[in-house]
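A single chain comes next, written as structure tokens; it is the form predicted alone.
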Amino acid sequence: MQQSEPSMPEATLLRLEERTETQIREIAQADILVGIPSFNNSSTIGHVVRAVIAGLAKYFPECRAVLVNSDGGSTDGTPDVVAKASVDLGIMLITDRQGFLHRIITPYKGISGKGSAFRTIFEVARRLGVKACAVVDADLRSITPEWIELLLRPVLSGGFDFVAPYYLRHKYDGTITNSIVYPLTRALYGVQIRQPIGGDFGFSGKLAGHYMDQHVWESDVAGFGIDIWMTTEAVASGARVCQSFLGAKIHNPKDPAADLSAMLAQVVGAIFTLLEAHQQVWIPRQGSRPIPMFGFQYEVGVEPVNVNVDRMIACFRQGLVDLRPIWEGMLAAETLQALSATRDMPSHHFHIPDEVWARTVYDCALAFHRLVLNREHLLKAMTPLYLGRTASFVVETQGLTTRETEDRIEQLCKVFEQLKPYLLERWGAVKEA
């Protein structure tokens, strides 16, 4: 990372469960940390815990680890999963493990949701002054030993601050990655992080310090907004950044016509709000660029995932009746114009075109930065909009292979770039108002 970071003063530290507080003054110092969020994870998460107990002693014998689980709550006994998860090393051929595994199992506090859990985990992690960490998600059932490795070896022997995962997915799992994240992040920040909300994280010691630093948790950031920030964070902060090649994800994918609308406003407003904070840092940014690749890259199967056009057009369309007067406000008249002539579109020729697309999700956007409605009804009146161009995406990918498929949001992600002026222009006239 380019800038120092600051140190805090005790006053200011997050303050924790008391029995966390004595566990981190016995512990006193530790160069790994894992940390894992859960809230009734029961059925997942020992797992999970095996795979990092494994994949630590593997890989890193000498070094004094630590496991956080933070929770929020949970009612069907996910900690003490964690308390008794445990691993025959010898069956794996493992047996020159030096260090012992402390495990710190704590609640977490402050507004419920996944930021909230990594804040309990970064703090914890600045008080040991931990080297390198990672998080994975609880209910993970593709993690593997290798994935410890592959998250914390490009910090502790590296030198990269921050590592995001790179996997292989069905083409209709992470449709809002797809269709909003990956290709807005890379157009904006210059960078292409294939997976900027994946969900399981490396990152230096020193960035779990600068995230600590920021005053952000009581906003969209606490919850599913976590994952953008870090990466956003990360990347316009100067920090060193790679990704980590990790096959599949598996875990329970959701059919994209349910109910998302929670997790797009919060991803998204967390998107829109750091636009505002890192204006020097993404407005002078051109083109994008690969980020190195760790890994030995392979072909996986992966679990497919169902979805149900027909709902998402008439989502969309309801939306075009229903939410007029808002899209209005939101949208520039051409976007308008372009998405209602979709409207008479039988079902297996519904398409949105890539440039209408880019252009709306730049239009709210502007409309975010202008305060032209109120925030929260401003994102909450996307879900619709990102219906639509799923279901575009389905329709016209439906005979397509991965490998072409990812071809196609490739396609996407340089439109979103060429469209960049598109943005920069009517930025800078709101700067000029």
Given for the second form:
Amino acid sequence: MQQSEPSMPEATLLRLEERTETQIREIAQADILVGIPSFNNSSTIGHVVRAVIAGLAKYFPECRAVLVNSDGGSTDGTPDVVAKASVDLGIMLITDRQGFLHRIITPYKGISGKGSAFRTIFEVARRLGVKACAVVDADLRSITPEWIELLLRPVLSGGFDFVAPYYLRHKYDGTITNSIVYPLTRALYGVQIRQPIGGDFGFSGKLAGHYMDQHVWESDVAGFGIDIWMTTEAVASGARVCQSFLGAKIHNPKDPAADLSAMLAQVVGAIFTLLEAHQQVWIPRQGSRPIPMFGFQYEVGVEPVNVNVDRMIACFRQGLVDLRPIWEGMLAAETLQALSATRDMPSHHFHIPDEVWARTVYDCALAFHRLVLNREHLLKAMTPLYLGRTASFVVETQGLTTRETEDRIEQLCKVFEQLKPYLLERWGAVKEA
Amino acid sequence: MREFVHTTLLEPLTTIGTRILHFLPNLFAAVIILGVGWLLARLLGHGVERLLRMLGVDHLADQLGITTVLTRTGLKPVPSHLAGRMLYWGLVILTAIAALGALDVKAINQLATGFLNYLPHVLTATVILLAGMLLSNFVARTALIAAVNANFPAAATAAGLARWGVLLAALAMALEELGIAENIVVVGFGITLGGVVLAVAIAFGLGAKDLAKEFLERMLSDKPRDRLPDDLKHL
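Structure of the form predicted in complex with the partner chain, please, following the form predicted alone?
The next block holds the full complex; its first chain is the one shown before.
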């Protein structure tokens, strides 16, 4: 892993709020940092902060710890909730709390988005020279103090650089992860990280420094692309990667105001951009390998998710008609032909086969690489394709259990891995041309 | 008689001859300018075409959607060829004007000066039109994708409206630059745009009043939407 020096020249430092700078000078040094990015999360962030306080007190009483809330200008009093949140450690049978938990509540600068919030957290981590960091989402309703240990302990005691989360989620929760991000990341980089954009990660202070050294903060990474960027950078930089079983992930939907196509474009745009940056890493890799998993695994019930399949199919079919000229530029003729074959299928039999979907994603990656059309247009024109595939997945798995659905995702991942030569051949052809 | 022949026949002929003799070098110069200019135009036109092709401008134009725009306008969609031909004809026109100027004929000079003064306006109007066409293509595609993603049934119509809105604006600006019926263009454009907005408003208000009601309710109310449940969490 490329590692950065703990002390960086002044010119490379991110300028923080004056009050934050003062707090950092006062704290001077810390062992652990837990970051919480937020924007209008007053209804859930109190619980998250209490879980973090309890987790740090229970599992890391000997460590100097800092909690950083990097806020995007909330108008619902989120920072106040963070400042006031407290835990009665007595009722949690925690008596040996030694260190004092510092709280830094700061607005972030730069493009509005989760990535910019993380940038501030990384900067604070670097300034304080922490050994281990964790970031957790502010919209979590199922976080427990154990999450903090599971995200930090592998770094502090196990010598790992990056800890990805492993959750139990409803089969229709995280559909971008299940249909694109996990299969693609696994096939490309050869590492089976089940939740590459889980949002709750643990990582070493050195990796935080590595993140800060990358000049990506004006791109999709500043938004929803941050999670996949962190995971991919960790894998590509040769960091030691593991995952921790965190139980159920129950959370509010990500920024309800954000539209799906913008979210999808940011996540997929970040993956495609990273494909170009890390060609030397993913091109030679074949197959995939599991990574160490920490935590005690158990079964839990998850909240039901309602899905409107007809609306997704309607969007896909409208795309087949209206976006055809754009898709013709993005997709191989055979892929588009296979997708068009679904036009007359009744909703309850709607099906996009795994092979067709894998080729669709690879075709889009190639089109992005070849700049066949404006990249923003390309990424946003993928939304109906994604909705079509999601509808197909829902139709196919509606009678299946979570375990059986997981097997279906495993099957899809294997198809992505088998078809990787399809991408490689065309990527190579681009290079030769 | 001799004097008569001298004054009425020879003198005018001498004058004409002198004038022709004076004009001949000018004509000769004009022919040379025309010949050299044409040769130069041909060389530069071909040279620029080849250079642009070598630099991959055609591929870049494909990616930027310029080729699509050119196809729509009925032009031969090879940007390097087009740029070469434009340069060739630009140089030929300038050469012709220079050649006419070399003739040193007052009327032609005035005409050439007038044309030269007008040329910047023509060039500006051409640039405005080309930029308008490119922008209209981009805007139409953006609108089309956004409308399809929003499940808007008339996505193609919305994209077409966006395209023609930008094209009309560009056309109005180009005509204004050319100084052609400036007021009529402005008024005409205002009436057209006003008409389109009114038509859309009436269509939205009458034809899609339920949709408008739902839209306004959604915009003005904090209440969750009463529609088919869909709480899919994509991330």
